[in-house]
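This document starts with one chain, in the form predicted alone, laid out as structure tokens.
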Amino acid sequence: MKFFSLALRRFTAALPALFIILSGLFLLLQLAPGDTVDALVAQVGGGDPTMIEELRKYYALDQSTSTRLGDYLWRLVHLDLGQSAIYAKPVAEVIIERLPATLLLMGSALALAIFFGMTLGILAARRVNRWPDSLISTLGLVCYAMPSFWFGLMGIFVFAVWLAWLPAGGFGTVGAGLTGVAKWLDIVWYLVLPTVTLALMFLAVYLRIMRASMLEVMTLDFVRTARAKGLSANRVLVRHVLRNALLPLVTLIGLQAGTMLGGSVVIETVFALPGLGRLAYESVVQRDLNTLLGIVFVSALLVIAINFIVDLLYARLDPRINASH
């Protein structure tokens, strides 16, 4: 009951933010030139005024901005995301079809970045001011400075075109008819390059945060006391240093959840992945307002859920948080 009560409080507190985000995006898109009907007419090479007028009535574009915003928010209260102008079916169905690819990409990239960021950060902190520390810090700086799309394009050129080790894009072998474990392994094979590309920038940030946090914690009094009691270096590292050094990293993971979603737009476009990021790009190009707002709504819910999980992990690592509640 305590868990569900906390989840309900978090979601209730996030409702004003959801309202501001969706309303702001809706109004901002009204300032951009063109609309859904203009994009549809441009695709077919033009149309007569009568047809254009009928399309505007069909998509309710003949109404005022405030009326359409109110209608959209009212439908959103009933969990109705509207119809997609691109795919001519409910936005919820389109998002459900695209969501697994984005979740797999984000989950695998986040796991990879956390594992190697922690490992390299700990190694750099234990060998501070020595060659391993210098090498790891330099590689981290390079990964952070390079844009993700450049890593993606270079990965395609080297591993897909030149060496022919990995597929260049897609979300599985087309027409293979695979099922079960074979299908999942095929999807994993196609996700190797996108996952590594998305993870590299976040890995660089995590290792630098982990290194700095480890160095700070190792200078604190309770660590010196543990060493004075005769505990081994590994026991001091695992039981005392690591648990406290993880707190800034866990906080950063929650803050960067939205950034990783934004990064998936570029990665999914480069590798032709059928995820929410690529769908958002297509929605902007086609001026499909309902689909774009639906993606923002689902993305905001994902960020809220990730931050809720981060709060639980933070409370697990720092018992003082539970004591304060």
Second form
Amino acid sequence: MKFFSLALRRFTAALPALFIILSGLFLLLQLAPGDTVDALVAQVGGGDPTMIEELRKYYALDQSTSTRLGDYLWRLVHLDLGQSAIYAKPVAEVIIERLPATLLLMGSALALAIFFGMTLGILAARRVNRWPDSLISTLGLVCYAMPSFWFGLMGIFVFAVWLAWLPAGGFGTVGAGLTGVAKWLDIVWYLVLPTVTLALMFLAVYLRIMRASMLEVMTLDFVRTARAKGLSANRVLVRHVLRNALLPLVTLIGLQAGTMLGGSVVIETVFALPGLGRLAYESVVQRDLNTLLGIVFVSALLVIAINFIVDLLYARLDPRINASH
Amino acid sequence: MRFLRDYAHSPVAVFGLVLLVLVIFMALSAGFFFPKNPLGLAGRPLQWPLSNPAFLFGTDHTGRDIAAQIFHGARVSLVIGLIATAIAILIGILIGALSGYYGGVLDDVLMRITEAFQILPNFLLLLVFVAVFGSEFQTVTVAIGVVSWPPVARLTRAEFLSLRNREFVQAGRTLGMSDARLIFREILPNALPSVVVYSSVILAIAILLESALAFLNLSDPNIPSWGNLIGGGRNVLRVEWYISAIPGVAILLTVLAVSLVGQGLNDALNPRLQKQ
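One more: the block was the form predicted alone; return the form predicted in complex with the partner chain.
Expanding to the full complex; the earlier chain stays at the top.
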């Protein structure tokens, strides 16, 4: 129960920002040349003026902008995202179809980035300014500077074309008719390259912050006390240093949730994954602004949710911080 | 002088600077070495690098000189990156300064707006801008700047919060200085160094954003962008992988150079951190 009231409070706190995003984007889209009716008419290849007038009335496009904005926000409250022009389905339905692939990709990339970022960061901090540290830090810098889509393409060339170890793209073998565990394993197989590609940049960032915060925490008094008590180096590291050094990393995960969603647009396009990011790209190319707006709305909700989870984690790691604040 | 010595102390930072100078040299000399339109037909398509002395890096799938596109692309990346960074820093400083200096309701409103921009994935916002305003060179540049300012605003605001009640500001206030003078002449110069150092991060991200947009074919097709070339080479990746590989290395080295120089500046300006 406490969890739900907490979640509700956090969501309420995010409402002003959400309102700014939605009304801002709605007004922005008013500036786009052409409206829904133009798109529809263009699709059927022209129509007579009276029908166009009727359609405008049907979609309430003859109303003032402020009325329509109010209408739009009211419909969003009911989670009605409108109709997608190119898929001829409600936007909500299209998005829900595409959500699993993106969540799977983001989740696995995040797990990979956190695991290796932490491990490498700790290794670098333990051997600070010696060759393992230099090697790991350099690797981190290179990963950070690497355009992810380029790494993805090179990955496809090396692992799919040249070595033929991994599939080049897609989300499961087409027409294999697999079920149960076999189907999941197949999907995992297809997700290996995209996951590594998306994780790389975040791995670099996590590695760097992990190393820095480990070094900082190691100089603190309580670590010296722990050592003085005669604890083994590993125990000091795991029980005392690591737990405190994790806080900046956790903060960063929340801050970068949006960047990761943005990154998945490019990755999903490179690997032809049927996810939210690819949908965003398709709707830009095909000028399906309704769908684009819906995706932005859902992404904003996702980022807010991720930040909420991060705050809960934060409170778990550091009891001094109260999550309800 | 002291600063230069501090900077030169780190070999990695010097390496970054050399790399950056090289990229700037490529951008400046592009017109000299490759005076012809880099997007024009240059020779037989799909010639491998080093196979023809006229084309050091070979030609792409439509017979354009890759080396020419790399040199002119350096210009595009740097120009878009620098202008977008300048825009982001201007907006960020303005919002952060007003928010930190005045506080209260203004701070609340401005911070909600900043939050809104931070909640939105910035690449997605960039896509919306491109969908609405088109993908001309100028639009893309401004759009990249407009999605990149929130961290600058937060940084500036934090600096202003810690500076606004210092003695020198109070002294200025007692002297009857105007708010504008206090903000821009007294506080801002003290807040600026950390913002300048952070701008290298913005520049690096701006270059990556532009290349990703160009890769998706959503940037201006009439300029020789590295991302465009990678996107074009994608269709012939299975055999002629070098078309995508070469511009990717160029982006990697440029972003690496910018990050290393930024890090070097940071270490040289904050000698406290060096001891770690």
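Positions refer to the first chain, counted from 1. Note that the rigid core is defined as the largest set of C-alphas that superpose within 1.5 Å between two forms. A quick note: this is a predicted structure, and the numbers were derived from the prediction, not measured.
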With both forms fitted on the core, check whether the Cα of E53 differs by 2 Å or more between the two forms.
yes
